[in-house]
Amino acid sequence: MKQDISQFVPLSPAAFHILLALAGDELHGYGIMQEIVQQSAGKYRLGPGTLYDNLQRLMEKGLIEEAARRSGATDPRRRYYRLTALGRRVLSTEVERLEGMLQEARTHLRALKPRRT
């Protein structure tokens, strides 16, 4: 049975950058911070402790989870992490809302007559 995707959106800012980080591989927590600054041209950052905060709750939902260690990893003490199928899901739904909420905005933003100053 599928789980019921609209319990997870909308989802935060931070939790919609770091799944989004996470869909491309598997990723250290510092990883993931600079795949979010690199996606986001810089514009959008994440200090360690929102960063761990959300991982540990993504995790406690189910949408990401530990990956086993890599072999040859450089420090033993970095934690993997990666999306579930079901992180997957909840990403992918949160695209397809947000892209609806844009299409609405440019709807109605072409609807809108100018002002007269």
Contents of the next structure:
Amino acid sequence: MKQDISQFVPLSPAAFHILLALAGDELHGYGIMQEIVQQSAGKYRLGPGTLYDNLQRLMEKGLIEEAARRSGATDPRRRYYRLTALGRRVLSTEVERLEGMLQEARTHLRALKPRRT
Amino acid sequence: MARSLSRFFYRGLLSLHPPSFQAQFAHEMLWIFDEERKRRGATKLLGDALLSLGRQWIVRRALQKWFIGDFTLSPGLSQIHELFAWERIALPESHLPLPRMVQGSLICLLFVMVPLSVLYDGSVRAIQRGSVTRRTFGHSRPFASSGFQRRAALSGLSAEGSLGTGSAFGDSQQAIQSTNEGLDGLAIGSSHVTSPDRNAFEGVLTAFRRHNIVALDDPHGDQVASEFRIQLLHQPGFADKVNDIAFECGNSLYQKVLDRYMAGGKVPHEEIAAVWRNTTQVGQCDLTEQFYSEVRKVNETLPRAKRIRVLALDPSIDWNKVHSAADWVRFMDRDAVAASLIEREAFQRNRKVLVIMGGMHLYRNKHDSYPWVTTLIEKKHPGSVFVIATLRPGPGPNGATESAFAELQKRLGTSEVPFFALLNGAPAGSLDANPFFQFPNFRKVEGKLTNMTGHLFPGLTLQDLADACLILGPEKLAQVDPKIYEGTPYGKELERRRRILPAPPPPNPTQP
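Mind pulling up the form predicted together with its partner chain next to the form predicted alone we just looked at?
Starting with the chain above, the whole complex follows.
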């Protein structure tokens, strides 16, 4: 049975960036932080506390899951995370929602004609 | 001491998180703290951990679960289970056990103490920063401060003001004029480079996540860019992300010598100096010695498997066999040689390569039919190179016009330097590229030597040329005292090479 996606959106900025970072590949926590910096051109940064607090919540909701440990990983402390199918759907829905909002905002701004005094 | 204290505090904060959270994430958080502490500062990370602590105990209901015992929420209330639920916090019938009370007291204490220590730390830093700034920019005792010496140690600048301290070589120490004027400028550049915001370094290194080849342009002879590269080398995790540095100023004929030197071997100065002295570009590698020396220093701290390899990219010219311009021209297929070396390293050996070359070799100039390095590599491996263009204000041959640079800063929303920003699709990416590159350039157009200065990239925007930009302060060219080699065998050899080379383009072009 498909879950109702609408209960997960809107996403908080942190959750959105984390899901977006994991959209490409499975990453460990530090990798997620760096990916977010790259995606946002350095304008959005998560601290480890915020990151793991959100990771915990997203795992509880079933949007992400822990991936199998990689053989030959350089540091045993590294745990990898990946998007679940549900997480991917939620991310797509959120992107669509944001697109819709942007479109609406643009239409609204275009409709506003400059006032002449 | 400060490091261990901040780590101790951080561990303390982690140990106060709910046990389930600790078991799952504390080790990783501590690892990230170790990695990020230098870059972001312990204060920010401690503040972040404190917020996480608050969220875990209050917002995530852990407090209720732990103190009162877990209980089932009614269906109606479960809808708001992530909000504060103070109304449902009750006191237990019996007294809390002593350890729980102590733990609660400690948490309360920390909520007061940590913000206070953060405030205290911030004010101390502000005082220290003010003091360093005054010393660095002042003129009465310009370079006496310990702050400058620390930066100088990192950058290879001695407190006396010469480049290449600690190096086994002597070239640069004598070669760079150590006037106060020049050093003031470099100090200003350095202070910008050591800005607390590390976005520029992170930006460059994060590009390796998706690309085996990251190409950073080198405004030849610029001390500020050189300083940035050296600081990049010293970033934590640099060697985890970068395997090789492919460097334009290095004769590939001497690759084995360079490998031996980078591995920490004893290499006589004359032998290693041949790597940058004997390139096809006569006398244009003034800051290379300092850079090589810094890579060697970094390698000394790394295990053998992680050592950084420096790949010399210039064609393997043997100057002993060059007696005419025709002999020299045979080695001028520089882009093809460099592209083939980089390609082998990145794709056959699957290594992460930081390419450092002049911008013209790296920018994607689709209107230019000449096969530059990026063009050649991407012909076989489309989109495989991540190109970073250095942009900066004038004056200087590599600087932008005033209005173009002002518009760039406006679109980036910051005047911070160094600063890294992606260009593709960003407002800054659509700016006309030409006003940002004012260095003299001559091309043969329809058989006629034409001055292309300021018109290098007709119709192209910044995002056409590069994937990202690195904003630096105004350039400061290293000034080589031509007298230092006078009468030496190398000086005579330089003269001989200059006589062999074809005449350069006119110095004062009139018509573009």
